[in-house]
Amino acid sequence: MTLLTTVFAAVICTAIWYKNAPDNKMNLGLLCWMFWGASLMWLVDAIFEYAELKAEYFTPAPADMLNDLFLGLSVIALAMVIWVVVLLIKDPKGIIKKALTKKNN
């Protein structure tokens, strides 16, 4: 379930990035890389878990699926928080800079 959630997030983010490709002001490429990196991590985890469990890998308990879903959503949320922090630091549209200079005047 963690692999599915991160792959869906990566595909959706990549589609949005591709749609806005010439104008990369929002730094969506960073978010795409984080989602694809997480997807790769969960793919390797799934391969090793399948090697250990064999056919039982495809019949998880509902509680395990729910835990995996929460873990996948947590990874997505953490990646989005990191992306927002980077976005706020870089301030591509200059909104924060304008707000800070407006307060100082």
Given for the second form:
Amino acid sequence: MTLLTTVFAAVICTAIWYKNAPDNKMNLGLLCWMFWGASLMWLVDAIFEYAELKAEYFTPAPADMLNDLFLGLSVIALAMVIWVVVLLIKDPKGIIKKALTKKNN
Amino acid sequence: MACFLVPTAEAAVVTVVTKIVEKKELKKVHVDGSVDEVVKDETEKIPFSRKLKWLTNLQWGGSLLLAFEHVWHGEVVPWFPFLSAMSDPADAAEMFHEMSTVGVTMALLTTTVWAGMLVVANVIEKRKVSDTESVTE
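With the form predicted on its own done, generate the form predicted together with its partner chain in the same format.
And the full complex, kicking off with our chain again.
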């Protein structure tokens, strides 16, 4: 479930990145790299787990599925927080800089 | 248990290599040995340092999210030695086995995907050059 959630996030991010390319002012590439990297690594985890459990791998207990979904959503939230922090620090549109240097009237 | 440490280690090594390659690319060495600083490469070719960054981005990003998963499962803890499996020799042995199997495969897969990206990038670069040549003819 975690793998599935991350793959969906990776595909959606890549589609949005492609739609806006070559303009990368929102730094969406960072999200794409994070999600694709994690997806590949969890794919390896899934393959090893499948080799161990065989068909049982596809019939997880509902509690495990829920926990994995919760984990997947938390991973997406963490990645998005990292992305927002990096975006605000890099400030490619200069909005933060403008706001900070704006003189009070 | 700590499989993400293998791609993390690879990412650290590749990051250092990227910095070295980047420095070399910014310097243009003449035949007589004098060195010119090159501000920007104006050619269409993607610099190798940029290609290396694709790999580091993939591995750092993935390792970071996997590290969070390990914290979630209580396998990474905020106190020394930071890996819960290290407190028991049997668990530690299992952890090292997992690192040598799952971890190494993770590093290999990300590197293989990156190699695939390089092949695609090379094909696109070559296509660009041949397109430019056909326009000038």
